[in-house]
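The chain below stands alone, shown as structure tokens; this is the form predicted alone.
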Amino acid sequence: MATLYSTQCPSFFAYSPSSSSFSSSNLALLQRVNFSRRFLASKASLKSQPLSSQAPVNTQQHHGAVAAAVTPIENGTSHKQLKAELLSVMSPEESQGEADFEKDENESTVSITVVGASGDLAKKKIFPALFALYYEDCLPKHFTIYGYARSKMTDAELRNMVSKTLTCRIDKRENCSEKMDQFLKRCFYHSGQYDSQENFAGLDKKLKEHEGGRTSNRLFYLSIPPNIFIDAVKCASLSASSGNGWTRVIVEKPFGRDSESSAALTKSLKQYLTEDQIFRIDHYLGKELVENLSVLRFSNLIFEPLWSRQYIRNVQLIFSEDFGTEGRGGYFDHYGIIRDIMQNHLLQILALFAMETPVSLDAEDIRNEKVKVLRSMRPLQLQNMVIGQYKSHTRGGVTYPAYVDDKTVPDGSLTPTFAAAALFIDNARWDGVPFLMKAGKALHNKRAEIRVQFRHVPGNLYNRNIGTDLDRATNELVIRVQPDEAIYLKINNKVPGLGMKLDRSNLNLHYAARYSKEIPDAYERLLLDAIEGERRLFIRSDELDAAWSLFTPVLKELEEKRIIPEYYPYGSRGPVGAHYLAAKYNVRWGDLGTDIDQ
């Protein structure tokens, strides 16, 4: 699992035991050594009061030292001998931490409450992600999962509902059904109103019964509409907070509709929680290729020197879905594609891509750099944006509906289902480089990718062979976030033969071919980080303020002027206006080339 999780569970070292003679007790010891290091950083948090500030936990920095110091384990190494060897390379503080952790893991528990447990997000994403973490032994020894919603339901009914969405997708080991049964036994249900302190007090009573007097750490996942966030947070904070451990709340987007509503939401949340207790989740930040973005850049010498206006001509962030709203039009119409995708998912990826080198991998250092990027950007203007809305289209004898044909969408709605925009960062590294965003529904394919188009080779000796072919004149780095994750670099090379014919080729890292392990779902990574107090992939309030300040002016202008979107056929490549926008900056969208299916 070292290639899968930033916090690496359950295998915390570069090697893995290949013989049955490597005992389970030895593996458990290795895990405890790693956790003891994590425990040193988080011990204060475990003992804090629920509304106190908690320091972020960063486990990555410790692995290298241990892996370098511990020699490979021979088959047949005894548990006692292994423990002595491991303790010999640990500092006195870490040795004490190991002892403290052994004690603490029996004294503390984590209670995870999914608020809105009967909703689609909980059923399709949250519960399956929690099971995957349990299956991989990433959850603490003592944990309980509670579903909370208004629906009347028994524990057995919740387990039956959850069991239908759990899969053994990870590696289909024989003991999956057994692990599934064990997991479901840890799942319980409490029915209540989201604005009832009395109902949350009832939940608190049940949680205490399961916690059994241990140090109680509580995580609340708000899988509910934003208009009831504050009621739920208030009731959970006042009636169901931990009395002797940490309390954390995961909040799903949308985080408001503009700067004012976002600021009001943050202000209301902070009446009951500190900033360190609020985990604003953007699941795109948990995707493997987004997580790999900083590794690709900062851990490979060939890329960082090129990562600037001197060598990069433009950057494209592309998101497309091949389906429409499909019954979710009521929700979507209130926000539109700009708020739903561009202001959060794509802008967060842009900030990670463009930020300066952080001081460390600490959450605050990374988020500080992201905020600097966002504050250096020009607010988006209407002349640098194109909006569209899909219309009905018949193809192959099948008629696909228009956006306004969705019965949940108001008649005559002008809400954009497509948007393209050109953004600029006014700093020394990126001055003048257009960052082009494109996001839409009901397009020709489903894809999310980052495309980095480099400048043309000055005085290229092979211009005669290239001619006006823009594709072959431009090197391009493509990071495909989904589906079928891949990183590839488009280069020119000579075709074998007596003549001088150039060919376009890809240097390709295809994840499915390179790695046998299935890539974990983004929710798995983010839930694990929230449990461990790692905030690196969550959005801080000043990040949110800076993001909204870029989009709020143009959003208000679109709504006040009632700008009519350009209509495009369902299943097409989107409005023609998007191509004119790119051409304005001498750019061609990279997803129109012949390589898009490779």
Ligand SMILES: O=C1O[C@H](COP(=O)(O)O)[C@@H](O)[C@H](O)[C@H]1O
Given for the second form:
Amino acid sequence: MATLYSTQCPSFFAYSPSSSSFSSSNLALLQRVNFSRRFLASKASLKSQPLSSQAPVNTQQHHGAVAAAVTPIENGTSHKQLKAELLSVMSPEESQGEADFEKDENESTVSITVVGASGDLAKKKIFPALFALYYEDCLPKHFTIYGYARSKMTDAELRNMVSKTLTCRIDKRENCSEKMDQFLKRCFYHSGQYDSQENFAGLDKKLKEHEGGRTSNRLFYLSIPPNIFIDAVKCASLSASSGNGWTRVIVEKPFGRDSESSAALTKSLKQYLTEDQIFRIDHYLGKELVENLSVLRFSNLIFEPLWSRQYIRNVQLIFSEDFGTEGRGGYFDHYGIIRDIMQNHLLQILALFAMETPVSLDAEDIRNEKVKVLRSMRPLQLQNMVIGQYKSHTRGGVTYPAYVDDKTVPDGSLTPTFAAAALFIDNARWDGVPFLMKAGKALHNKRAEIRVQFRHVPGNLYNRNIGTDLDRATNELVIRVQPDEAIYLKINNKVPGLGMKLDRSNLNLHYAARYSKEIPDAYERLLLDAIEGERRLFIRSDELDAAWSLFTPVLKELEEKRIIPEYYPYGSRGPVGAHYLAAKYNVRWGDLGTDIDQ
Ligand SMILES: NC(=O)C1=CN([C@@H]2O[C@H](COP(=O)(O)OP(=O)(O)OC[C@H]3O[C@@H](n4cnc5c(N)ncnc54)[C@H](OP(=O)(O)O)[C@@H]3O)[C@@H](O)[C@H]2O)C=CC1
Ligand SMILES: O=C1O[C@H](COP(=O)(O)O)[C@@H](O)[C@H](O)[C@H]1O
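What's the form predicted in complex with the named molecule like, now that we've got the form predicted alone?
Full assembly next; the chain just shown is listed first.
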């Protein structure tokens, strides 16, 4: 039986996809064994920490455990047989871990409170992600979900609101509505002000009733505008923290507007929480292909040796959306595209892409390497930046609005809805390699991708067959984060036939063709990690400081000098200036749409 790495609930266990008939009780057992190993690992680290802080999972140990469970197990193996087999290979500590796990499962509970439950993000992303986790059996045995917001709602009204946004995966339609009903029964609502300790104490009382005297672990997801983060954190922490388990808070971006406001936010958060309790979310880190970046690089011999200035000419990080700020103009105008996308999502991808090999897969080891990259970078300069704003455009009889037509945007706003930038990492690996970023709203397509353009082949024997445009003949690795996830490598190839004609082709890993399983939403992975105390995909405060120090000077300059953005038509490819910026560094944007870019 071919054994591949595929997971049902990824954090817990792995099994062979070809063993779809593998009994669910056997799967559950494998899950338990892995979980008990993880539990042991986290228990070991708990001993040295105060109760209110986190118990980080040792990812290396976790991966070891997963690998252990991937050992081929024949279909038809009975549950009893399997349990006996697994118990026989467990060390005494692991058997104890298994017992502890069972005890812990029965004696502890996780309460997840979505603060701002009436809002857009909660409806669109958080509740659906929680349901997906529930469907996949990834939530703990005892869990309760609470919605908290000022709006008046009954439990039934919250359930009704949530039910409208729940969906089942295409490959998981079985018992879907039954599962939805079960999930909704575990969702409740508490109405309260964000700055009222009394209202949070009311929540605490209700949570305690659900927790029924078990060890209570509590996760608060702040899905509210940033101006009320601190009020909510203060009240949640003072009135609704767990008394005997962990308390964690997921904080949504924006984390400030610049270095100063971000530092002030961190300082205020730390009045009520330890750094270990703060989970700063950047949902791009939860995207499948971003998570895969390190796998691609560090587990394939062919990539890592090429991953430097010696072979890479430039790296491009591209984000585009084919819609404007519709409905979010009020928020957006205060931040703009540089803060909304570049300083966080694209910069995080850049750091992961460019970091040195971490000592291990532990969160701190990975985050240490990312910080080093950020701290090796030159702060962005105005001359390495182009900004744009979309204007109205009529196409096919339809008129698309300008950014400033949005009623929530002040007249004459200069806020960029598009930006392109050239960044540099001044370290031995990347010296002189331009990292180009481009992000925009209301462009011609919706896409997020990483493009790696390699150097020309020195003394290429086939130069004559390639023609004069050597750039077009160099290898390019494209990691398409979304939509239609894919990794493809552009290579030169001989066109079959008696002549010697070359063309460009793709070595193509197209996810939809290769994997039948639907890709989980980023929020699922991140919520699961927060519940498990895995911080690898969350932003540490020093990472945040380093990220802001790269962008703060240029953001201030743009605002102080009131730089006018280049206007581009809604639905276009963005300002021409982006091409001049790239040309300054001998780069051609890779997303111009060649015949082999699908
Ligand atoms: N929506 C998205 O796609 C994304 C959002 N984010 C971030 O997530 C967080 C939540 O976003 P989103 O759901 O869109 O936000 P919303 O504007 O929908 O706000 C969420 C809830 O907060 C309450 N609220 C809104 N404004 C105020 C206010 N001025 N004072 C007090 N309470 C208020 C409302 O609940 P009630 O009135 O019932 O109390 C509202 O339902 C924000 O930090 C946002 O930046 C990040 C990435 C994407
Ligand atoms: O953080 C944000 O991300 C979304 C894009 O997220 P995606 O997962 O749909 O690609 C963006 O629309 C929004 O402006 C920004 O705040």
